[in-house]
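As structure tokens, one chain now follows by itself in the form predicted alone.
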Amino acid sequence: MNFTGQWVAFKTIVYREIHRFMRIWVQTLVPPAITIALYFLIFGQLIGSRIGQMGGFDYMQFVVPGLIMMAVIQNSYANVVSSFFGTKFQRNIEELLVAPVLEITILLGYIVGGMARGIAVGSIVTLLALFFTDLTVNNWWITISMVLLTAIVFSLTGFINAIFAESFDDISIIPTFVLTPMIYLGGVFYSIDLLPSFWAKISLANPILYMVNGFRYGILGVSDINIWQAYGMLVVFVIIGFSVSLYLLAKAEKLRT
């Protein structure tokens, strides 16, 4: 198949993709979107109001940030681990493997499938945010390329979820003792400046603390690691979990339940 015909394959993708989670989107846009705001007035509002300023801001427009990008992160691997493996399990991957559609035509369009969905979730809490705090952009280059940079790193990780799954249970289990753990403890809710030295040093093999932070710089202009390690690390994981995945996807011993 010749580029044109590679191009409407990767479009269809992401067009079923997109179209997907926007058919049910009052279950895939609106749940995540109320859960956030309702930490905007638990820990901003009640909770912020006795912690005072973190970090040079108020409490609440320091952890604006953190939940903006934990939105980010949830929906871009939920939408392509759920996708994905749906689609293994009904067997309609195989139609995709035997037509002339190259590996990485397929997983760009789920990764941006994923990063559709996150970017869309992320823009709904953003909205939710300005209703609870002022918000201005320090450097939007940094923003945007954070937010992009992070949706394509867990779109990546949904992905190879989903080639591993046996289970619709097997998709829930990275999301509940990993994703969530590394979630609550990479920054979103505190600045690692608090924390003792020894557990501030555990915290930074945490990647999802690069994320947030390097999301925040963005926001606010302030970050308790270098910015510039923050794009370096998710480089790093966009590259692995590129790899991994195209190998996995070019393997295709797993995708079949």
Contents of the next structure:
Amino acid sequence: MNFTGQWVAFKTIVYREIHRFMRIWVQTLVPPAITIALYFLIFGQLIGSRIGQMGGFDYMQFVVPGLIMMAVIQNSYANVVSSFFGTKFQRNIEELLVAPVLEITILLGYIVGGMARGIAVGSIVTLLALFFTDLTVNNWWITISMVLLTAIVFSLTGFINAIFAESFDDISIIPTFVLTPMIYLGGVFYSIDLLPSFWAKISLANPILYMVNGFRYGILGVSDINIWQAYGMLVVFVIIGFSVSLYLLAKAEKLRT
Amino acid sequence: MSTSLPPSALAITGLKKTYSDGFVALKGVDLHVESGDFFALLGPNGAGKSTTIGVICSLVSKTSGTVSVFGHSIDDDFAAAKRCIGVVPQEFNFNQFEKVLNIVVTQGGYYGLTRKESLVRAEKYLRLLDLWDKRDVVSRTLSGGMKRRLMIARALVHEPRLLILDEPTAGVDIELRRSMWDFLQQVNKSGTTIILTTHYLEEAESLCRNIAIIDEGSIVANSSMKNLLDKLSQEVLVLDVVESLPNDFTLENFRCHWVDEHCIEVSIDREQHVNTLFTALEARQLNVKSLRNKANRLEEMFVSLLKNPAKHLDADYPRYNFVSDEVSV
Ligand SMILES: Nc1ncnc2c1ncn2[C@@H]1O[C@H](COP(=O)(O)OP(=O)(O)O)[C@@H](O)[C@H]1O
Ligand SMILES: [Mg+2]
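And the form predicted together with the partner chain, for comparison with the form predicted alone?
Next comes the full complex, this chain leading.
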């Protein structure tokens, strides 16, 4: 199939992916919005007022970028892992495998679908945040590019998880035991300046720290880490994640018999 | 003036498949299906029908051998080969939570049809398959027969030259089966080559011009339907006779099988007339009380070709039971 054909197939997958999470919005858009609104209320409003300043800002202002990023990470991951695993489980992946759609087209379709959900929930959370605090964006370019790159990385991670997953347990293990701890310890709620230097150093090995801080830098102009290091890391993750996903999909050892 | 022959709709040579658990499902299958044919691949459960189809439409990776569809090799020219094929798998493999129309339109998109084009095609085929009224229904709630027709509409949306159906009428009731046969015959008349697998012999007999029989991963017969039926031209009549018959009873010119002292089975060839049988019986002063035809001869011959006839059982579909296509994390 020529480029036009692949482009149509790509649009079809993206459309289907967006249609899927919109159709079940009660499961896909509402719960994360409620959870994060509760974080705003509890950490930002109730406890935050006692914490005082963090990184030179009110705690509420400090925590909002972290929580937006948390929404983007969790939802781009969740979308791709659920959708692709479901497709595998119900075997409608075969609809794609019998058609002349290139692997790269399939992968790009799922990534953009995951990004769409991450950005959709991220936007809802941002709107909710406006009820609690003012938001001014320090640098739009950095803010937006950080969100996009992070959404790509976690769409890819979700995709790899789904390829290996053989049961519904397999797609909740990683989010529960790996992703959530990494997010919570990744500077969403605090500046690593607060940590003893040993733990601060350990934290530097957590990639999510770079994403959260990169995004926070875009909005507030403060960061625990060097912004270029954050970009470097994200780009490396995108390249590795994309190559691994494409390899697994092309080999398709878990998809074809 | 020489004209090159048009390529076969399907050419399979030396196809072997060993599954990852070491099971050899195909032991060197050769199969040729001409363009325009209505072809049956007949075989009992586990014979390798679905595996063969899986390889043709790239859902199963082959171990060795070659497959080409209208001259396009599935290895070297996979996009062109895939475009020629529409497949209706044995098991339901659409998203159970998606609406009927969306399933068909989306499939068109995978073949490069724009949404507009795909909607037109989807309407055409859903109407033909009597599913247009159900277009906004979630596919999970369709009846078994409707689900199967949905998969046929989905397979036709890109208007393939070769339609492959894997046991399309398994689990479909007899009335719907007939209307599905009519539909497939129309599709075939309009120029689409059709291959179907079945273990219903009646289906192959009434639909198909050519037939191959597969068993335990090998083709055991491959000919025109007519040829195969000619081989089966012998008819077995069961006669109940008033007089007692000795168990070594024989009749000149006929093959007899003694069942009990008042019953014999007699085989007669197509050239022989039933009259001559009665003349022979009369000469022996035997009176026939009743006469009937012994059960489906094709069925018998089919079973006689198989290595392990006991496997000739009905198929079932796996059932999914989960409630939504989203998992919370
Ligand atoms: N994924 C698999 N792994 C191992 N063996 C398989 C697999 N799929 C099918 N088989 C075996 O291969 C044989 C042929 O299966 P199949 O092609 O589905 O037969 P049919 O469609 O004629 O009923 C069967 O014995 C089946 O158990
Ligand atoms: Mg089968």
